[in-house]
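The form predicted on its own is given below as one chain in structure tokens.
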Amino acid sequence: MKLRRCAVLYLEPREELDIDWAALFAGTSTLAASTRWLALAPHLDREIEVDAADLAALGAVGASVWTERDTVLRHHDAAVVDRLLGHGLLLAQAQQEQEQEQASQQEQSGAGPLDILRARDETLRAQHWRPLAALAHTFSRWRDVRSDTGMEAPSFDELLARHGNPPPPVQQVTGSAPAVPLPAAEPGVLDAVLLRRYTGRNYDTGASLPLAVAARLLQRTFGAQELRHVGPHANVLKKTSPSGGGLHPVEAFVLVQRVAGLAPGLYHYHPLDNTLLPLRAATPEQAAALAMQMVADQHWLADAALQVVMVGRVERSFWKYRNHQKAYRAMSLDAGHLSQTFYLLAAEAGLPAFITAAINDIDIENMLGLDHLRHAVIAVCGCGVATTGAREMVELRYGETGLGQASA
């Protein structure tokens, strides 16, 4: 057999504190530190303990080429060996090396323990992820946060209370002159959408979107405005938002709750044919459960009539960007984009619109069968009728340009 390490793989010292009684009733330091091993990595999605001899037996196998494991058996015990094995953190060859394909197939195929891990190895290391990347994505996911579960959402006065006074709005910088008076700003075309786009947080929970309005909010974001050829197999797609590399790798997946003429329940848009793809049918209480579960309890934000789940596809940007500093960045600011322009088109429609990333990223890839490693859920955006009124929803004319005209 022989072995070699996962691909990515840090190794955190994590400091806890507790009351040390002893010296409490001695009446001196009260608090004790103790420091644990924990070793993190992406293929693997927990923390795993490690002591001393683990992280003497990691250090000495590399990751990209194999060893024989009568080798490291010369300086390590075969007890810690065979512990790192099961954790995954040491990986033990296949009897026969497959295609990336075939060994992501094994993963789904009833193989050994030892062959699952290998395969989740091999899918990281075939995604191209910069391993700091790979760590922040992983680590940062959440699951099952509720409000009794972690969930915060303390009201500006109680973090008052809490932290005192915050930094101050603007950051006062010393400029090497006299700073330079700009003229105000021209009215533009842009005003009446700009001025009118608001966050909201309180739906009307017995209002419906018209299908036009979705349609076009689903459309004029993340559908493509034209196809372009770049090569004869390959093509790109050209949105009205930017995205790095011209890539545009985030998808769009669709919890109708509250939609004319849709069901509710989970859809995948399609940006070419401009279609929604059935997932998951729901009944009007399981999509509120549905959206409840996936932004971790914000009520103000569940309510909304339509979701949209914007999640990005590793392949396709790090396709491009290999094992790139920025790219990761970069995708999480294309769902940045993407929701500007969300909430540009929920305003030209009436609607109140909002973004959170606040969510629970793991059940939402269970919802959707989705593999972290290949698939990055980033934000979840939506809009809907506000409860009050005040802002009311217009009816859309749609011209022989396509991009359509508001009228009250």
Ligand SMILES: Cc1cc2nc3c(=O)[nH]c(=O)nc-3n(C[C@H](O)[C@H](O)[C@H](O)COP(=O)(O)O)c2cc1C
Given for the second form:
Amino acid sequence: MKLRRCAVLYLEPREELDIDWAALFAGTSTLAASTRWLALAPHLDREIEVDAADLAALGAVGASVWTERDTVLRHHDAAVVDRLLGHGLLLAQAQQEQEQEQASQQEQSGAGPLDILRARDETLRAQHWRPLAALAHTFSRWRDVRSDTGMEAPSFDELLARHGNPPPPVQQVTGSAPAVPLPAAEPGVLDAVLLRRYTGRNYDTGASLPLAVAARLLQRTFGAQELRHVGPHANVLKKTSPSGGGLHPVEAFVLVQRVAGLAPGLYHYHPLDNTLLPLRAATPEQAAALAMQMVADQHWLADAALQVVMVGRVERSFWKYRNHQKAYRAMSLDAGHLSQTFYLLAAEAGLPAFITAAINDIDIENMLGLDHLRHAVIAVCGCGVATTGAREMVELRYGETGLGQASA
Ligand SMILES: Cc1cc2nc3c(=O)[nH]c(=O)nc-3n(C[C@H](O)[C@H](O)[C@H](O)COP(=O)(O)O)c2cc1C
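Next up, the form predicted together with the named molecule in place of the form predicted on its own?
The next block holds the full complex; its first chain is the one shown before.
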């Protein structure tokens, strides 16, 4: 059997502080610090505690070239090697091509644990992730963060009591000459929406979005305004937001709660066809529960009539930006641009919108059947009719459409 180390592995000496009760009662230092080594590997999606013998073996086996197991065993215990294989930090090569074929067949029909671990590592290798980006992405995802596990945001008053005053809203930069005064901003056509944009936290659960409003929001934010051919079999989309490399890797998965004419549930939005592909039907109650789970119990956002999960297609972006330091950042920025366009279209319709990165990414991946190594769930935005405040603006633009009325 031949072995190699997984493609991406970081080792963290994590310090944990605890009360030293014996010291406390003896009247001396009460903080006890202990350190343990954790292996962080994005293809495994969980932290693994390792010891000094594991560290030595991991340092001795390369991540590119396969090494005979017997060679490794000359300097390292079989028990250590087997443990690391079991964890997926070391990987076993399928011995022959024939076995490799069997392994890929097994993946559909009950692959062995070592085959599955190797396949996860190969998926990671195939995406061209920058290792630190893969690590940050994998280990910043949430599973089942709910209000009772700390999602309820502290008020500003609580923050002030806890942390004192924040740094001032503007930094004082020392220039080389006095600041140059600029003329006041002249009125412009964008002002009507720019100045009305706001984050809504009071969505009306009795009001539906008209289909035309939802369709415009989706098409003008996530839809292709143009298709450009850049090669015989290569196309790029032109959207209303910019995109790193023009690749537009971020796509929209939609959770409908209340849109007139659309059944509640999960959909994928097709940016060229301007269609919503149903993925999972839901009752209104189920859709509301999915929304709450997605936004980690932020009930002030979950009531929005329509939510959009922005998902970065890693393979599309990293096709160009292979192992690139800035690729993950660029993909996140793409989602930020799309979100602002979404906000402005909502403002145009007289509606509040929201964006949140405080999401249960892992639960969303499970809902949508996504692999975090191939699809980066970045943020959720949404929109709906406000219970108070924004109503006049809604009527300004959609006065005749019945926006704000309870859904049929
Ligand atoms: C990246 C990002 C993440 C955000 N996350 C949350 C969030 O988790 N919950 C929330 O209620 N608002 C969230 N917001 C909204 C901000 O709180 C909001 O933009 C801010 O309070 C300013 O209000 P305005 O958008 O109405 O100008 C987020 C905004 C951004 C840009």
